[in-house]
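Take a look at this one chain, the form predicted on its own, written out in structure tokens.
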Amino acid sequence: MRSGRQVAVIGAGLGGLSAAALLARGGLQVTVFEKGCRAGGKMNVFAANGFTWDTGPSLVTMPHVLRGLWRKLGRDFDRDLQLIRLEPSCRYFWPDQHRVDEDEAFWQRPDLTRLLRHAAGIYDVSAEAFLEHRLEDWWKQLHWKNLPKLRHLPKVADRRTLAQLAADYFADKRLRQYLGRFATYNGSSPYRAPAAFSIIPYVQRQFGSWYVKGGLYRIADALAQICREEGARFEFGTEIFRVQPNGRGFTLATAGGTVLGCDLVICNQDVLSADAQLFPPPFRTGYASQRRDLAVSGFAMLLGVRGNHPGLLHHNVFFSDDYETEFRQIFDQRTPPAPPTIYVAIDSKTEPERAPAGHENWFVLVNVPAFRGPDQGKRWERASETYGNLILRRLSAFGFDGLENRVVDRHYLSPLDFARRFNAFGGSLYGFASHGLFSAFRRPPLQSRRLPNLWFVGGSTHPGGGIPLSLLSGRIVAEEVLR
């Protein structure tokens, strides 16, 4: 039996889809409003000239989170999605021609083993308390069964940055750079992110690195289908322009002028842009005006490349010469780094049908600064091709001579595109950067402090960015609402 409660989900990203599916299954009447033409938000897909690219996340970690969500929805995960484990999970390149594969032999290094033991304690003390509950409820998990885990709390309260932790564990400068890279999983600088971020390589080692057959967009597509089967309704091409509190509920105004009513709002839009744009001034928190570091944006190229490149894997990282300077350029100077660290995902290595025969589909991503003003964002309208050519020349320096001449198809995604298409504040991929010891406790909360029937989900709120954490945000909110 349906309760009659009307729920509006603004945005069909992974957090919104997770919440919508669970709430619809719980008996509420759910409508999902999405400004784009398909579900997924930043997890999206693009096809042209025989090439298909995932344009958002390209790696699945913590697959148990996906399986757990499917179980709560009463679904057979293995029927809907097929996970493929990637071994090695990634290949790393340095300008001095040094190369490392993230394989079993790599994980067995004594210095890395010691770091992973340290990070395992952080995971033990924080996974249940922090990742699976509202931030303000973390203390409720400190019951007697978890008392042995409390010995690891000093690791969480470590005042070192991730870069300082790396210097203490690794004599090799290249491995310090390797560990620092994991701060970018949440859009942050390893020179400002807390040492507790060492939990990320532990998670990658413990639970593996995975690809979804058919592309990672299959996750969003499958979850949207579950939403429909549970009775949720989608309104694509519908952007919510204003959310007005109205008694115990809300009035929603679309960009087209339609006015709708609902009892509860789940906002999957970036929290910073939603706070600045959707709500009347008395109900705004003022996130957009806070002078905190924004998480990085991304500059992506979708390349169709002629030929096969046996020296590359599904996932590849090409490091810059000077990591500290690179992040100083991003966060202090707010300029695109030159030279940048370059991430290249080629899923046609795993599924050849994602590219025409004799070709590969390269998703090339570089961390660049988010922008604070519209004029800064518009610079990308002129700069994309120039910066793209710089990246191609940089890749050529790693031994891929003449790469520019083998590119047969090229498309760009700039910070301006992320801002316009996904309402990402300043093009930032994750809202605020996780800089400072207590940054995790300063993320915008899941439940609005001013409107109790307003909730936020997605990568810009708790517990953080990426596929598993965005799904967990939706699950936590749905369980609180149903409770």
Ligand SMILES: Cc1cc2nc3c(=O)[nH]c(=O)nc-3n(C[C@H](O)[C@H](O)[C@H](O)COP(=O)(O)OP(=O)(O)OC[C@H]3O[C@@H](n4cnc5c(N)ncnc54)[C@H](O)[C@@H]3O)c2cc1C
Given for the second form:
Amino acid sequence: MRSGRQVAVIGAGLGGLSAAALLARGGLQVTVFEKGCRAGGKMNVFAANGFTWDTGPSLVTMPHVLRGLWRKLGRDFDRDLQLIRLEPSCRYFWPDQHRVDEDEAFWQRPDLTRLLRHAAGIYDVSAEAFLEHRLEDWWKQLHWKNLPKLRHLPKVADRRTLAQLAADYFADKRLRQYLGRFATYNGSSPYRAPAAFSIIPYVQRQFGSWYVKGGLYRIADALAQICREEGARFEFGTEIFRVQPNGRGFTLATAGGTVLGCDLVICNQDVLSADAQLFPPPFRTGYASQRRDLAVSGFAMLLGVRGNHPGLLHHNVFFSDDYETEFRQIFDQRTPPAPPTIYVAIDSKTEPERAPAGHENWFVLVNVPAFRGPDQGKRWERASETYGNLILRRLSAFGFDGLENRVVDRHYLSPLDFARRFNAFGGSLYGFASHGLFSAFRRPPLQSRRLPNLWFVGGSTHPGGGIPLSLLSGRIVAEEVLR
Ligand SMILES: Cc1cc2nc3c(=O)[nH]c(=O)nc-3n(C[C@H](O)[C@H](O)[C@H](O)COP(=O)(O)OP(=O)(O)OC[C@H]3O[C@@H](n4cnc5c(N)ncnc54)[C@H](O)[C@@H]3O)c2cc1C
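Output the structure of the form predicted together with the ligand; the preceding block shows the form predicted on its own.
Full assembly next; the chain just shown is listed first.
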């Protein structure tokens, strides 16, 4: 039975899609407004000259979150999506020619085992409380049944940064860099992110690293299809420019001036950019002007590369020589790091049909600073080619001589593209960075404090960025609304 309540979802990113699907299934009238021409937001896809690239996420972690969402939607996950486990999950390269595969033998190292035991306690005490509920409700998980887990709470309140924790666990400088990199999964610096971020390698070890047959964009595609089957409507090419509260509901205005009414708004636009764009002054929170570090943006290159490179895996990371300098450049000097740490995903290693025969589809990604102000952003209009060449030269130095000459197709995505295409504030991929011990408690909340029928979902809000957490934000909101 459909209730008469009209829900407007602004944005068809993963948070918006998971909320829309569950709310439509719960009987509400759901319309999803998406400024782009298809669903997915930062999870997206691009094809040219026989190559297909996922242009956003390339790695699925915590697959149980996807399965759990499908279960809640009454769907058969394995009928819609086929997950492929990657083993080893990643190959790491250092400038001194040292390389490490993240495989079973690696996870069994005594120093790593010790770290993972530490992180398992953090996961035990915090995962359910923080990831599956509104932040303000976390204390409700302090049930007597959970008492044994509470002994791990001091690990969550550890005042060390992730980099300090790494120094305490690993004698090898390279492994410190390895652990530090996990801070970037949420767009942060290991020198400012809390030690509790050690939960991320634990999750990667415990639940595996996965690829989706057909490319990760299949997730967004499948979810959009479920939304339609549950009765949600999509309005593509429709950007919402204003959300005006009116009594118990809202009036929405589109770029074309069309005005629409609804009872409830679920905003999947980045919280920071939405604040100033969508809401009239009395309802703004002023996030955009807060002097907090923004999470990193990304500079991505989609490369069609001739030949096969047997020394590479599906996921590869090429570290810079000096991690501290790299993050100082990103967060203090706010310049693209040189030389940067470079991530290369080649999913044609797993699915050769994603590239023409004898070629590979490289997705190359570097963390760069988000920008503040349009002038800083516009610099990328001229900088992409030069920075792209610097990255290629850097990769060549890792033993891929002549790489530039084997690149037969090349496309860029800069912070400016992320800002323009998805309304990501300053191109930041996750809103605010998770810097400081209490950063998890300082993320913008899911429910507006001023307007109870206004909710926020997606990577810039609670519980955070990435595929599983963005989906969880939509799930938590839908469950609260239906309740
Ligand atoms: C290059 C890159 C690599 C990544 N790698 C990984 C990875 O390997 N693993 C992982 O788990 N995560 C990864 N992530 C992060 C992950 O993609 C995101 O956290 C997640 O997809 C964000 O979802 P979201 O719900 O925040 O919505 P978004 O993706 O931000 O989508 C928001 C949508 O709203 C639309 N919109 C915005 N404003 C309006 C408006 N006013 N009117 C109408 N529509 C509007 C936008 O067009 C967009 O479609 C990566 C991200 C990027 C960019």
